[in-house]
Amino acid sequence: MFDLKGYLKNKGSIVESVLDTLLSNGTSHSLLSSMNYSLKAGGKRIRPILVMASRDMLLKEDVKDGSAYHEVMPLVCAMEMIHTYSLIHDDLPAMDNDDLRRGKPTNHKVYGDAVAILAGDALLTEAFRVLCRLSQHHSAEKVIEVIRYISKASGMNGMVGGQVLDIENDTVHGVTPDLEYLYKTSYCKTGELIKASVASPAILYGNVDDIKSLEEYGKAIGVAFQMVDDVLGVTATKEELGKSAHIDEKNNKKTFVDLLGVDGTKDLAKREVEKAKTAVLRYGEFAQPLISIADYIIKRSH
């Protein structure tokens, strides 16, 4: 039986060891401190682990030693940097106005709004500088395509666009979201970056069919991830989540739970996870980490 707990621990420790040395100097001590505060705050590290799992599946390797990932490590780090920037900004008073993230005070509560905003800006910008290091191991054509792909996933037609849809989902803006609206919001806000994490390695190591399969997987688990977040937002405690509970209710936002109920949302998330698993079945035993991660998404408690 595949040991997902051991797998996540092994891959997570590889990510942590690299992040510990990633940002070590800068012109402003407070900016560097703020960036590292959120980047090293722990978390599930799902996006960088997906990069490694996808790479291993495509190359048909079972890797335990972190040194094997040197060719893809810039991508591993960049995905976590972009994700961390989004969390810093998401917690700001102008966004979700949250004071807890990963069990710790949110960035702006420690460093103030201005430095938190700039820390997020810097993490996003540095992520693309880090991505350029892929050129040491891969062709310029492939590296440019990866950068283009991740830029789209992160920008106005991806994560940022999804954040705006999420902001407009409240009584102030007068939006009454239906299921299609929530799907679009979730796919852009959460799914795009998850999809980019799992599909980008196919640009480096695979072909068009690999990219398509991994896009289907990433889109499905990305939407399922948000559905489970909606469920946990109303069923888990602040201590379990490591962040404030009932935040969507507080901000007058409609979620999948509002439309479908807890059980209905769970059932829909399970269907999305089955889609994801089906998309990678053709890779056989080397798809097991991705299949197990998909199952983990709907069973997680935080």
Given for the second form:
2 protein chains.
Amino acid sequence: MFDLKGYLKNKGSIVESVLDTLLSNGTSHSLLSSMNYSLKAGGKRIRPILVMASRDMLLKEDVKDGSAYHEVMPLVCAMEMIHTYSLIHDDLPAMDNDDLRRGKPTNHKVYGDAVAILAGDALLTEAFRVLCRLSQHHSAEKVIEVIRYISKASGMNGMVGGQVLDIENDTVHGVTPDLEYLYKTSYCKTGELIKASVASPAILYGNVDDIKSLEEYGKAIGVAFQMVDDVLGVTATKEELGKSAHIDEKNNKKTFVDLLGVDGTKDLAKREVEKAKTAVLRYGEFAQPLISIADYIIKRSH
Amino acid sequence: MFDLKGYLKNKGSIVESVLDTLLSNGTSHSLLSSMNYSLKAGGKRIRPILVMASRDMLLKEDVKDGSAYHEVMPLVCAMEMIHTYSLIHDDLPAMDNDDLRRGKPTNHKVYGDAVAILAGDALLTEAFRVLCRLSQHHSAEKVIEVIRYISKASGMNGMVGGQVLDIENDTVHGVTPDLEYLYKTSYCKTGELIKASVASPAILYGNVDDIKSLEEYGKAIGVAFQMVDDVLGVTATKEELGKSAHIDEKNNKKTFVDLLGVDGTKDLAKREVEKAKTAVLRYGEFAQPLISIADYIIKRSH
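Please supply the coordinates for the form predicted in complex with another copy of the chain, as a counterpart to the form predicted on its own shown previously.
First the chain shown before, then all remaining chains and molecules of the complex.
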């Protein structure tokens, strides 16, 4: 029986220790402090862990020691930096207007809106600088391919595009979303970055078929992740979530739960998770971490 | 006598025609529209023109036809995209709270704060995607060097760092800036991106000495540009500027003019422009556009 809890704890602590010293020198003390406040605020670290799990599967390695990830660490860090910047901007009063994240006051509550906006901008910019460090260990051609892939996944037709679809999903904008709209939103807003986390290592260590399998896996668990988020948004408490509950109701957003109910949404999430597991079946025992993470997506309570 | 007006018009129209079709397909119609609204809002296009001028000087070419810039066009576009994103975020209510930019309502006034924030995020992200296209014409190693250079210039120790220093320059934060603080702020906030515009082409077409000379040039005109901005901020009208005048006064910001007066600031700007011109003197006649642009920096009225 695969010990997912131990696996996540082990990989998570590798991520924490690297993020701890990633950003140290800064022109502005408050900017640096604001960036680190959110980057070091904990969280599940799912995206960086997926980078490591994907790498291990492709190289058929069972890694215990963090130093094995030296060559892929810039990618590990960049994915969490991009995710973190998106959370900071998402929480702003102009967006979701959330006061709580990971059990702590949101970035703008501590540093003010202006510095929070700029901390997000800087985390995104520095993520690309960090990605360039991959060239110490990989061919420059592959590194450019990774940068292109990640910028596409995070940009106007990826994560940011999905965030705008999500904003327009409210009564003010007059969008009454159907299932297709919610799928597209979730896929862009959540799925694209998760997809990039598992597929980018295949650019470095795999071939076109690996990229395709991991894209399928990433898309599916990304959408499932969002579906479970919607369920938890109505069933979990603020304490369980570490962020405000019922935020979608507050913002008049329609979610999968509005369309399919709690059970219907859970069923759909399960189907996506099955799709994800099928996509990596051919990697045999080395797919175990990715398969367990896919299962965990539906079982999580926060 | 070098015809700077004709030069800027010619190069500017090349920039306009490329930006016109740069961003076309978008997941969200309003996001795409918001990005293009600011990207196509005109402006002086100084940064992209500096990319072209620097390239021409290094290759000793006197270019008339826009097609000559094919190989450097991703860099031309990326610099303007990064500049535009910074303006959109800078104008937000949480930042400078400006209603007018280039004679038109600011992005958030048209699209709302949320979409404006995301349009800025997307422009920054897409800039890095566009930069990857350089690899069609240049070695992957050089392209990574360009991406690294530009991300450094735009990030926490570059432009964004400078923006935070600028925000903290007010009575609320209790900073009473001296000349050194204003220099550092201007250099980071304005100088770094201008420096990157002239020095990045040297990564593609020049050597270490070229990079050094162009960095000196870029830093100096960047700071001079900010000094002239401070002067225009108190002497020019809203109509001349195409944006709100006296905005620094309104925001309680101390500028070079507060410390040195209008004439003292103009003198210092002139000295910086001389420094810039000296840095490119050794390129002889091919430095003429850069020399004229440096002179223009102090003569401009908006």
